[in-house]
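Below you'll find only one chain, the form predicted alone, shown as structure tokens.
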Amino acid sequence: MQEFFAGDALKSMSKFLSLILRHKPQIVGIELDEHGWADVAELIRRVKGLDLATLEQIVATDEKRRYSFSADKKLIRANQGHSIAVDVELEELEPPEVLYHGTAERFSASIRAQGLLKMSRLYVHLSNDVETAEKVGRRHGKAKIFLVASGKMFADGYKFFRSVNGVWLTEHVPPKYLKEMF
């Protein structure tokens, strides 16, 4: 009988998988292919306490839908948020007229001056709604929400992509396309 993780243990394993599949696969001795895929059998062999049932539970219950299996469930990858160079095969799409970015208030001055930068990630992450952006911003302190004139950016030639979990991605948002909300 498979032992399922619950509560904090499942959340901890999910965070560890995020570290492996987005930033540091080498810490468990696995490699990601050029599209960010990891071999499920190898991952299970290398991560103590992980089995297929637990991995399936993490993918199915992760509220941010961070992970995807290949159709045959032999491969797994993080949908976005990588700090290592992978091509998660994102399709360029026209974004809605406005998107939102949530951050901690302490970063506001820098954002007003430089815009939204991808920092150590491959893309800037944007949300469809204020509520999601606010939740993201609260992870690091008092939330600050910026409205992004994504429709105008797109018209001006900026590229946008949408991850399979609905997160909008772009490489940079210059200050002129931003408006502070709260």
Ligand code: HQG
The other form holds:
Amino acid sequence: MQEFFAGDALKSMSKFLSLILRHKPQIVGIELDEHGWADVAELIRRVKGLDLATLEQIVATDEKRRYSFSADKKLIRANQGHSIAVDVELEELEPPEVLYHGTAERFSASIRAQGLLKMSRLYVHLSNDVETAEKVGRRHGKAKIFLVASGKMFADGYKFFRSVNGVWLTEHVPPKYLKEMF
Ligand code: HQG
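Starting from the form predicted alone shown above, please give the structure in the form predicted together with the ligand.
Below is the entire complex, every chain and molecule, led by the chain shown above.
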């Protein structure tokens, strides 16, 4: 029972960290540097209920490996997913031939017309496999999966990046590179 509560509390804290480290550091009165790093000591001071052991546990156990420490553990940042303009030094890479994007059915007409837009984030997020894309899509409603012709896009000069936790990112996917799967 205790473990259940511990896990649950950890998950809430991880979500709160995501808000701070990707979107709104100002809500706890901290700033991120240009590479998205927050000072660990300051973060702990500002976030009620957070200590180093908890932070270490979140970084080590988060199911999507959302966060990384700097080598000396004095800094922490989110690996991807930001809406604020930071440069997390993403790796620019040739993508696999196809990638997947999970969304909600209600967005599909607009996506067919405009392609995939980054909306509030810095990049469009793409998944390596259908299962992951489905989970991403379900966050928004009834899942809809688009197949992305990433190999073709790359050949046509589009840039792709992979975050250290394995999420593929690109700035825009025009409609001609998309195919609806289901
Ligand atoms: C949709 C989670 C209408 C897009 C996930 C998505 C991911 C359009 C929504 C990461 C559109 C934006 C990102 C268009 C795109 N018209 N809707 N032209 N183009 N959209 O949350 O990809 O758990 O910003 O399909 O796992 O859902 O937070 O992006 O439905 O990796 O770590 O606009 O967030 O990771 O939603 O999710 P989001 P996303 P975490």
